[in-house]
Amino acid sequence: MINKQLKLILVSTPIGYLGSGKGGGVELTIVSLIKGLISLGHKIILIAPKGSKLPFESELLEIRLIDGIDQPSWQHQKKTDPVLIPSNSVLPKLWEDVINIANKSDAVINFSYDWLPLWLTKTQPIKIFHLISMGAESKIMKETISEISQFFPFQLAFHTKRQSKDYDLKTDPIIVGNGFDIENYLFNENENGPLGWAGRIAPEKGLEDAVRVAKSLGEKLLVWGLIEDKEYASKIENTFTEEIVEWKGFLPTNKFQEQLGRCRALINTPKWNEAYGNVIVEAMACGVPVIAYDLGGPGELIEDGFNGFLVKPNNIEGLIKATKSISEIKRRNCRNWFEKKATNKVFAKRVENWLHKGLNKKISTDFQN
């Protein structure tokens, strides 16, 4: 039982529409902790881009779909690069309309990793929450998020500790973790399948590490993502010589899922600081123990030695070695792994306490004066 019925206005990632691809793991938390909100009987607004899909309807959701140009992502652009809105941008008519309808609700939920939403928190009378994505990868943002973390410190809150670090925090962080629909994902017994890899197809993801682990041994690798630089793809390709990477394309959760659960293993090289990893956490969901470097959130998600191993950043050896012994986790331990800590329900509860604590905080009185 909740303790009150909260009205929320969840405004979506302003990077592409919901089930495009282009807003990577932010899309999947999204849809998630709708589902986990509503199942605490919370009446939801979703604010997101045109084109935007739910895969469920419920009487407590209204969807309202803002047209507009995409916001570019922060992870493209130098960290020193100032903020950037396209004409016909998305990003400010999002929040035009949250601004529009505010009165109507208790509080704003905000998945933009973007300077304009965190800066109308000092602005607007309405209590706007942010869940942060990623790491310090803007200067302006690092500084802007610094500044809310002083005046509104329970209205901040991070995937894992280890990226809530990028940040000079002015109090101990809010961290709510991520979650996903424990009905997407079937577990999948086999042990003897290939070895898998998860995630946009871009530099900062690593998959060339991957696929020198799946040469070494001989084996092909099935990759799974949205192909978002062509070039850095075609240059893996062009690399390895022999066909190793099976390009699966970007799959909806069911078809992916059912694809993932059948690896033996899912191997995780991101060369940037990780705010959390989703695709380990479905790996687990479908039993599938992961190798990840030990960077940002997945240091935090693997249990070396129990749900997978972790490895030293960029050490291809250590991957080699870890992908050898992966027998020795046993597939149950990553689905009990995931039912306990990462379903959409727990992480739902987990951003109901964190709302009803930020209602009932005051705004600092040194804002104030």
Given for the second form:
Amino acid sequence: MINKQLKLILVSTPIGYLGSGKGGGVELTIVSLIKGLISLGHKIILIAPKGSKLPFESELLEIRLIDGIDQPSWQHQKKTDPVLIPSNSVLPKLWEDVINIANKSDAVINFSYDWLPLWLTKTQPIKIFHLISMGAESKIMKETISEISQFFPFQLAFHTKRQSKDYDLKTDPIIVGNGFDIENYLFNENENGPLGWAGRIAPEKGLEDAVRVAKSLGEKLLVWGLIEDKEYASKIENTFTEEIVEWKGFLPTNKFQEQLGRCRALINTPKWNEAYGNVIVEAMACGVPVIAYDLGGPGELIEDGFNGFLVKPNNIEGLIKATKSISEIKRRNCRNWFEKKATNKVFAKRVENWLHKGLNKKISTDFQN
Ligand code: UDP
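What does the same protein look like in the form predicted in complex with uridine-5'-diphosphate (UDP), given that the last one was the form predicted on its own?
After this comes the whole thing, all chains and molecules, with the earlier chain placed first.
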């Protein structure tokens, strides 16, 4: 049976325009999913902050750009901080636009990890679906997501089970993983390259632990990513006086994958409940095995001994031991894992199933009582 074409509004992250890198992994998730949903024949309207660009065009895609000030990201606020909406914020403007055009569509998918779109779920006739992109980094967000899960359980989805466990959910969570455009990643057979690390340069990403591994092995560590926290980046430079870190900058996907693919291993050292870990799968798509802390998403993406190694969080000795054994992992396994589990087509199918499930459920009105 061919599924009916859906008319979908996708609302981008309000933390930066698409392509800025400020939105972290969510940016790539949105771009990959749009391509996947279009390949399944769905019609997309993307509403995104001004400056956003997509690397492809399609008759099935319309982009509406909205001007305004970036939202502060929750991961750099205190757990008990209140909701902040800056003057001239882009977040309410994105959602004003959604409300204005909603009657032309079947559903809205929200990618911002913020309070306003969750709250709007209770007030709008159109069904708003939320792909939750982080673990519970704030009290108000945790409470709001838990409340939505009670009344609209089929309108929430998570990237991994471990991420979803951060929340008090009333029913079994819907897990959709993530997906990446297979055409963008080339398999690289070279087993003898350098060690790599990639991610936003910010404390929750734990770059310092990977640098320690490189130092102990007397090697350089190649580092890709947006410097989000300048103070943290200089602290790393000053702590490791020898030239161990080679900063490669924040590159577009085609260049990033080409350089990443030459590595013999990617080291991933999160200090928080990583919701997914895009860079892990991007590395595997190029054939690069990953050594990661067994924390959050990485623990569900890495099959220990097959496509990489999992190490107890904060265990530098464990990382070093795993790095020394990396030649035991077949690079082909990593690519195969990616092709089976995390292409954008597979991901779009999972999202399509989620939407159908949610669209077929009656909206609960119990929360109004
Ligand atoms: N990235 C990139 N160019 C780079 C380094 C990283 O485009 O030079 C992107 C990468 O593709 C990934 C994102 O940065 O999508 C990091 O996402 P991840 O899920 O690993 O972590 P987050 O920043 O969301 O916490």
